[in-house]
Amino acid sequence: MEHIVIIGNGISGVTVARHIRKNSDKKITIVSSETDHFFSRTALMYIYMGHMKYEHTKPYEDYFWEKNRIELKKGFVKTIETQSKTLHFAEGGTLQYDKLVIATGSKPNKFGWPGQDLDGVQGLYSKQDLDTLERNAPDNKACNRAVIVGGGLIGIEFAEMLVSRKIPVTFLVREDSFWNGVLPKGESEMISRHIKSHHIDLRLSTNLKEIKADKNGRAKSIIITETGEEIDCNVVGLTAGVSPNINFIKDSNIETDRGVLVNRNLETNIPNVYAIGDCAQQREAIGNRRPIEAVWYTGRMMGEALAQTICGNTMEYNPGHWFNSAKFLDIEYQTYGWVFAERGRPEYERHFHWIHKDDDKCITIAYHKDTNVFLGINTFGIRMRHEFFDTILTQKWTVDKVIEHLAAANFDPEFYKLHEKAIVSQFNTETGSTIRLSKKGWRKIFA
């Protein structure tokens, strides 16, 4: 019986295992050194905040794996020997495979800061990171202050977690506005103000110089590069992005760059060896998408596509239109299509930006300046329908048509205040248009 071995039990690895099982009787083994069972990584923060317990983050009961004949092996893969199709484990022992799927995810970036490996310095990616944080910062008595380095989505989650236990947080962000390498100016500035309103000490245009140790080898303070200021702290969170977790592959003959290099079928240069999820790097980028995407849903899509290929129905990975969602403290964020930040924005891209007077809701719509074709939308504090924007991006609607039917895209719960009239009014004022808001429901539009 053909043996499929999957390294990594995150969303990518588990999805490919489930779909292989749906389509075949192949022997399947999932190898992981992190946890015994698959859990929802995006829910880690809610365990620390007291909203959930660890067992609540497991999508499947523990009996699921045996029932579906998916073997689970706890172990850390040290090397891969592709000629003999053998995995070698750090703890000793080996495992043979017929086909191998590498789905090892990401690891937090480190940039050679002095003191970055001290006790009390950590990332926030794995279950072990959560357990470490519970020891380092159980409350505001054990942790007088935390410093977070890096202004991305993991950084803001880390800050929210600590604030939930009333631990003071200083947030070092090298940009002059939060996440302005991704968000347009108006959105970035709104989120910067929102962070400060939650009593987080946000330091913009600020870099970490070093982390200093106490006599026991634990972090006791950090030094700021620009000013030399020393800030006392018990925890330093390193959240300056992630990179593919592939160090154990470097000595093999599997080709890598930043990630494991794959084609559209998710195949590596070695026959019967594949890579999916955060650790996979497309040899040729797909449209405007980055070659590596550390995003939950793309890992799931890769797993579904690869399962078909492994089961004899070759299928290319096709992620479709870009979308994502996140949360900045209590402001929900969604993005559909492409809305580029100031740096790197194509010359043809124009933006329409609306912000609510309460400074907690806004949208930015991107469109082509010559053709008026809609390119993408960012929304903060207003929920929009994925199906709506996925369809209109395919159909290449104009921005005027999108504005006209904006009410049909709204997905806010009943009794929420709606803002489409104000958005349309501002668009008309800025562009000289005379658009009237349509009352057609989204299903009728596409019927």
Ligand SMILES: Cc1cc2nc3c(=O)[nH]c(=O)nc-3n(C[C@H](O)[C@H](O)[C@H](O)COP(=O)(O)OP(=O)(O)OC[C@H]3O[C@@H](n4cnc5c(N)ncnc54)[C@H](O)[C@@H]3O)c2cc1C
Second form
Amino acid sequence: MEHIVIIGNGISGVTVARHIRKNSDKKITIVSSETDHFFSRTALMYIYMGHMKYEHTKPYEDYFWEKNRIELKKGFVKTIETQSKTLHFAEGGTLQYDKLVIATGSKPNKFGWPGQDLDGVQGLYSKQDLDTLERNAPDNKACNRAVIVGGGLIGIEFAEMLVSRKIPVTFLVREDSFWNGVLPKGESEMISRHIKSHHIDLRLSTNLKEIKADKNGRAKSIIITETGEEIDCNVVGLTAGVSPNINFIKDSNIETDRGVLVNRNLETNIPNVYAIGDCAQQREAIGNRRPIEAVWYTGRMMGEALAQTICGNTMEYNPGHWFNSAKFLDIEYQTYGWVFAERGRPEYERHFHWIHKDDDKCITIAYHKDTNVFLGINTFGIRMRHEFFDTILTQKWTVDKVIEHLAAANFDPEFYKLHEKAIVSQFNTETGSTIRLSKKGWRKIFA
Amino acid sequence: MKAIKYIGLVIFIIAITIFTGTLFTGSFGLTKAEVNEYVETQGYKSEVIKQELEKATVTDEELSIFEFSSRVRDAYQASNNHYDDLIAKYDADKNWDKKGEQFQYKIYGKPHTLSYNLAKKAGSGFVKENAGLMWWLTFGLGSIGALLFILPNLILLGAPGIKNDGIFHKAATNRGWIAWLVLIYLVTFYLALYFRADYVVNWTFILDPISEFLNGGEASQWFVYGFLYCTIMSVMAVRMYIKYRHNKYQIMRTTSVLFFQIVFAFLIPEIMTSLNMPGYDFKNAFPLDYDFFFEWNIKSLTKSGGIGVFILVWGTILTLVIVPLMVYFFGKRWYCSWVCGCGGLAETLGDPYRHLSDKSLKSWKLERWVIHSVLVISVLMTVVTLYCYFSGAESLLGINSQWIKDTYSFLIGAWFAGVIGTGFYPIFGNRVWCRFGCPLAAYLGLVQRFKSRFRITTNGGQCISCGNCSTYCEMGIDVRAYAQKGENIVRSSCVGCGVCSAVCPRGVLKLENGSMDGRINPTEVLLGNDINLMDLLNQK
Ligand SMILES: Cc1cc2nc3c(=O)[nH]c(=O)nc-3n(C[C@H](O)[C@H](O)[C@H](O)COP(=O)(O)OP(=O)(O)OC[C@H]3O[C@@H](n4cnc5c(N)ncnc54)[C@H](O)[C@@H]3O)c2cc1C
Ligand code: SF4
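Now show me the form predicted together with the named molecule, since the one above was the form predicted alone.
Complete assembly follows, chain above in first position.
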């Protein structure tokens, strides 16, 4: 029986395993050095915040693996020998495979800051990181202040976690507005204000110069590059992005760049070796996507596609329209299609931006300035329907038509106050159109 | 703000201590005349009971309720023993006529109920004489303390949004010592209420004036329970309003259950009683209202003229037509989390414990067995009862009508719905009864599962499998298991509380009523891969 070995029990590794099992009887082993069972990395913050326990973050009950004949092995793969198809473990021992899937995820970036390896300095990626944080910052007596370095999605989650335990947070962000490499100005500024309203000391256009140690080798303060200011703190969170976790592969025959290089079939240069999830790098970017996509959904999609290939039904990784979501403290964010920030925005892309007077809801719709074709939407504080936007992106609706049917896209809970009217009227004023909001439900429109 | 909270807590603890303490106060005793009168109004034929009761209760000693209860129960026992002895004697003599005569002298009834009825007349003391003051010291202070504890959250919890910080760190909400203390208190409370009413007779004294005002009669232990229920729900509803103030669905739903509890379950029945009608809760549907078709109820309803007949017809239509029709349009939620009293308590007092429900597949299996068995038994019981009522027989298919009613009332009505259902909130979560025991929920669930427009829609591929939805599902549904597959959630047990949707950080879940087509969507739709792959997966 063919033995499929998967390194990494994250969303991508587990998805490929589950789908191989659905479609075949192959022997499957998942290797991981992190935890015994698959858990949801995206939920790490909620464990620290006391919303959930670790147990709750496991999407499958523990009996699931044995029942589905998916073997779990705990261990750290030190080297991969592709000639003899052997894995060597750091703990000793080896494992033979017939087909190998590399799904080792990411690791936090460190940019060579002085003091970056001190005690009290940490990233937020793994279960171990969470345990470390629990030791470093159990409460605001043990940790009087934390400094978070790097304004991305993990950075804001890290800050929210600490705030939940009333630990004062200073948040260093390189950009002049939060996450404005991705979010257009209006949104980025609204989120910046929201962060401050949660009493987080947000420092924009600010870089970390170094981390200073006390006499026990623990972080005691940080220095800011621009001003030389020293900020006392007990914990420094490094959240300046992630990069593929593939150091142990560098010496093998498997071709790598920043990530493990794969083609559209998710195959590496070595036959029967594949890579998926955060650690995979497409040789050529797909559409507007980045070559390395470090998000939950793409890991899942790659896992689904690769399982088909491994089970004999060769299939490209062919992601549909881009979507993503996040939550910035109290404000939920969803995106469908492409909406570019100022930086890197295609010349043809025009934006319509609406913001609620309470400063906690806004949307941005991107469309083509010549054809008026809808390109994408960012929505903050208003939930919208994935299926709606997926369909209209495929059908290439114009922005006018999207605005007209915006009510059908709403996915907020029942009885919520709706804002489509206000949005339509602002759109009409700005563009001189005379669109009237349609009341049709989304099923009716597509029927 | 913090200080106010703690002051509130202290006040609340003082109030609950006084409330509990009242049980140990007062003295109980009767005069000869009172005993005489009581025996006469009860129509006891026993020739010894009067003498026994006099011996027991006419005394200069200051009897506590516990001593009084024990003496009264002994008195009844002595009377019954007396006649049992005679029965045995005549039996030995084979004097059948004489033996037969003795049975009329025996006094039936639960000992603690007999004792309660006397205690209600026999009590005196500070509590009884100062009911108004005591009301303030217990219900009044308790509510004020609780509100002082709750209201500062408006500021302390910060801007509107999800407020689940620290839930799994706190002894009160993470099965710690506080949770166990609360459990012990609640369980003791229910045991006393159901099985030792005489021990809590002092509480009824506190509410006598209010009861007399509302229905013209003295307060019973059930009046105390009803009043306490409304008070607790009102106070805890304030907590809900603060906690979920960003979520209009939660606000509306909380207001609705509160309204139905206070107006339908409490006020209307009381007012009906004061008008000499049978007190009836118009929203309490059979088979949750399991004794609706019991002989005593049918008899009392048919005897009370037009209104009684109306209630009989209404109750029947409610269960057979209104309930399933509403479930078809709106799902089970219209009842379980918008109207029902049990649901109402679960969603207010029980909300802090909602995450404690068991999500394992095992408990889902257990749930289906247990709840459907209760449904079958409750229907069976009703069939037996009705058959016996109309035919005059004592049993059907070998099932004795009295036996099955008593057993059901004891095991399901008292133990399951009360002692376990509510008493165990702090450990097993707030919907134990609704999930495992309620026959009406089982019935609604069957309709919801197979013929309803209600579903929880999953928003395409947006789920990140974080598990908040499953964790906060009070019914123990593994919501995530569906959401992460892009599948809508159509489950018989879902009470539509809407909290999964509220806590989801990615906006994945929406409670909706819509067409039956595509309600249960095929798995793996739109997780993000393009159509071809999806077609392929869907063909399986
Ligand atoms: C705090 C946080 C929040 C996030 N929130 C979101 C979000 O909201 N939405 C979103 O789309 N994405 C989010 N992400 C990103 C998302 O979690 C990742 O994209 C996703 O988990 C990657 O999955 P994966 O299966 O590729 O790798 P991983 O989940 O990283 O799994 C890889 C596993 O392989 C193990 N491993 C690595 N090397 C070895 C080795 N040599 N031997 C043995 N085992 C090894 C690792 O220990 C790890 O367990 C978040 C990430 C973090 C850290
Ligand atoms: S809470 Fe939302 S994102 Fe989290 S598992 Fe449930 S549906 Fe998915």
